[in-house]
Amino acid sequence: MNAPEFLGAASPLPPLSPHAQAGSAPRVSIPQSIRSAWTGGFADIAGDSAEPFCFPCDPTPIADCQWLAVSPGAAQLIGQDAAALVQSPEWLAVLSGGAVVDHMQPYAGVYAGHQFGVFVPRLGDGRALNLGAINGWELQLKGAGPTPYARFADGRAVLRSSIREFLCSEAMHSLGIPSTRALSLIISPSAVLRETVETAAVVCRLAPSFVRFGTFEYFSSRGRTDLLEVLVRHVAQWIATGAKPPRNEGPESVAVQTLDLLHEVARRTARLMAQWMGAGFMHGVMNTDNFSILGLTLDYGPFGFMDGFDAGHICNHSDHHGRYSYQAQPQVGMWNLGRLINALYPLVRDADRLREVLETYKACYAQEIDAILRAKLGLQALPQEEWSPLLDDFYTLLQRQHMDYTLSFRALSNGSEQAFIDLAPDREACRSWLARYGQAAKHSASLQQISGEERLTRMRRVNPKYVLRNWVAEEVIRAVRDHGDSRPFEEVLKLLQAPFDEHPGYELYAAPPPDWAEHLAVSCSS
């Protein structure tokens, strides 16, 4: 990767979009216990009115809102009981964008970003409104109307994409992959125009912070090193870097804190990329404005989980050149980290020390993906000279036979050679590799001093039976949208919240795509 190059002088910005005014939405009262815990969050950090971190803006209500889902686990994060929450008309109003808590001011955050490799100087929360923070968790509504950064769009989200985001963010959490959380999903019959006329929905998602790589890019491109320092100090409170806060505000102290932060972001991003690859997950739009500074999976659009394995698979049909294909994800993660390094160059101004951040990323990714795949195949103790060729041949087999990624690992973790063989069109092609794998499994278990059954039990803890396949999401969307039937949604959510369990009777949801969904495509439109 090339040496970091400071982005340079501020570039002209497009005009802000027309937007709802601060203070224009109805205000509602909430219990004092919640009120006292609800703070401004990111909006409370000191900024500059000439280049604000965020813009006060109220949501725009939509009609006839009703609950579709609330996540009990996410509700607990903000000290709420899901069952009580759905009985509250005040919470329905607030989480749908129909009203604002009386002592809070919603806001939209600004950021820039590299979109498909091209720098866009100002993006910002176009259809996301931040409500502040409860118990250290920021609440953000997606689809609650236009903001100043909406780029003259409607600021709405549609039902299909909102269902996908709610289900997948909770699925990723249950898989142990860092992610924003989905608190609630509220639906409305209000019309939203995309390729066709669709209906609206609002998701409330949670994160300790929604600061992105692109947040730093924005202020760097504007030449505001003072605000970059503010952002570094703000983010450092969420990231345990092991470094003590600087005792003074001198350049060296700022440089050290920035480098510590970058190394930790590199480690978190590398781990996330390794976890995506291990789970067969593809994000689809890995722009720098969609990369969380905390290493969370952020912004669920045209994502997908691998069905029949293809290392070059592109899950976003708008990605015409495969920039964000499955196999490209680790390299894109490093490229994006390079853009963040570039943005923070003014605080360090030492290219050699900044290049070390990239080395941290590469070393961490290599370590993490190795550990993940050894655990998935149950070969943690296998010597490297046996491990590397066996792994290479495994992925060659998956690629040539187009075997289902999730089910291949699950079959091996169940100790079922036949189930594994049945996934391949050329069944004989599997047998020689399986013979080598069987010997390797015995060798590894012996070195670990565990039984064969214990080894399989451990494999089943890391190899899910259920992931959110695109065809399953489409079935859920059609049931809710076309028939008003929420039962498939509830069933699938239950499975995704315990993806490593067998769930007898629900095996259909673990199956590869049926014929009608073989070429199901997902785009950025939502």
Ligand code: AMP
Given for the second form:
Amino acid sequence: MNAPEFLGAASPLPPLSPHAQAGSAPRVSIPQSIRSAWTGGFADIAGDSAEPFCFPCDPTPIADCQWLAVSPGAAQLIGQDAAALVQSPEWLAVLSGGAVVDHMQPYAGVYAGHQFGVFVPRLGDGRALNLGAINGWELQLKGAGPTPYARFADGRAVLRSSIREFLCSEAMHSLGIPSTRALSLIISPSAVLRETVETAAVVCRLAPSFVRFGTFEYFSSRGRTDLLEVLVRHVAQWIATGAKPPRNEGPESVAVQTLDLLHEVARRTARLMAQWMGAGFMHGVMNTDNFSILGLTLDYGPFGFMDGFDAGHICNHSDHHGRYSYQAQPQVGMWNLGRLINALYPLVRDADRLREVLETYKACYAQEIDAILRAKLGLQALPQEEWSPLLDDFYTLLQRQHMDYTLSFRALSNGSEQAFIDLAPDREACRSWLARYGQAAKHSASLQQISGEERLTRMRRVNPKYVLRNWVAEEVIRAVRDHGDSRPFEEVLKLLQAPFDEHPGYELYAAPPPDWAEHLAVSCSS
Ligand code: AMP
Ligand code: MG
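Since the one above is the form predicted on its own, can you give the form predicted together with the ligand too?
Below is the whole assembly, all chains and molecules, this chain first.
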């Protein structure tokens, strides 16, 4: 591994946006029991040196806010009951950016990042405001007004992208895929200008930490090795590797701790990429500033779930060259890890040992994707020499026949050959693969000593019936936006919170895109 590309090469940064302190939210009091649980979170990490990490900034209130949703599961994480929360005008004010909790100072975090391969020396939370943490969960508002890092943008988020973020965060969590959580979604009739005039919304999301790969890149590129070290120690609290804590505080212990952290980030990122691939999820904007150091799915923009299978599918309309296509994701995950390794080079200064981190990623990805796909096809015990060609031919079939990804696995999990065949235009092509698959299934089940029924039950636990298809999200958005009707939103949220269940009567939402949605395009505009 070469020396990092930009160590110490601190280029001048453009001035901050004049929006610093622009927010004017009033202070509100909340019950002492909640207030005493509320800490500064990330802002507390470095005591007096916190300032370089975050910039104090108040939200800018918007008019006529109302709840669209609160996630009961996410509310529980911060010790709240969702039903009580939606009754509270104080919570409505705080979670919409209409008020700030007395004695708390919201802040925007700074970070840099590689966007489509190009290093941008400063990005930062342009429209995200951190409110501090409760029970170890950071609360972050998205769309509550501009911050010093907003550059020339408005600090807002539109209804459509906020609905997508809320639903998909909760969907990913229910699929067992690590993700930031969505606590609340609040809407307002205030106008927001994008390609057309839209309306505003604010999502409050939760994570143990919102630190990104790009946070490390920022301090590295500024030559601030001291602050990189603070960040490593801060993040290490979530990274339980089983390694012995360093005994002293010398450079050797920092190097050990950094390497330890990198190996764990490699494992988490590899596992996340394998889970995305297994679920047919495409993030769409895998820039290093959108990569969580904790291996969470972060920053929902033009994401998508695979409908008809195409390994080269590009879900982001703005990604002209397919840098972030479905099949590119595992490689991009590794490339991003390479950027993080570069950023942390100054704390380790041992290229050989850093290179081993990439080996950890490769080995972990190979192991995870194999386990995931074997579970999805219910072929855990099939000998390798039978497994590899069967799997290759399965994906060739999906690709050639453009078969619906989610429904293909679900049909196999239901033991329904007919449902599987019905997904393909060329039924004969399916039949020959299915015959081999049937033999393999029997073989694997007998090696595992489980019944055929048990095998299918296990498959249905890993092959969802419901994912957030773009057309479903679009239907929900149109109902809320055009008709003020939140019923489809609530229905879809329920399905996504239990995606492996059948939910009789709701099959419609499991279906491939209808004709009107064949060419729906989602872009970075949000
Ligand atoms: P994203 O593509 O959402 O990950 O955003 C990339 C960068 O642009 C981040 O630094 C965001 O904070 C910033 N950004 C995106 N949209 C806005 C907006 N409407 N107002 C302010 N900053 C924004
Ligand atoms: Mg982002």
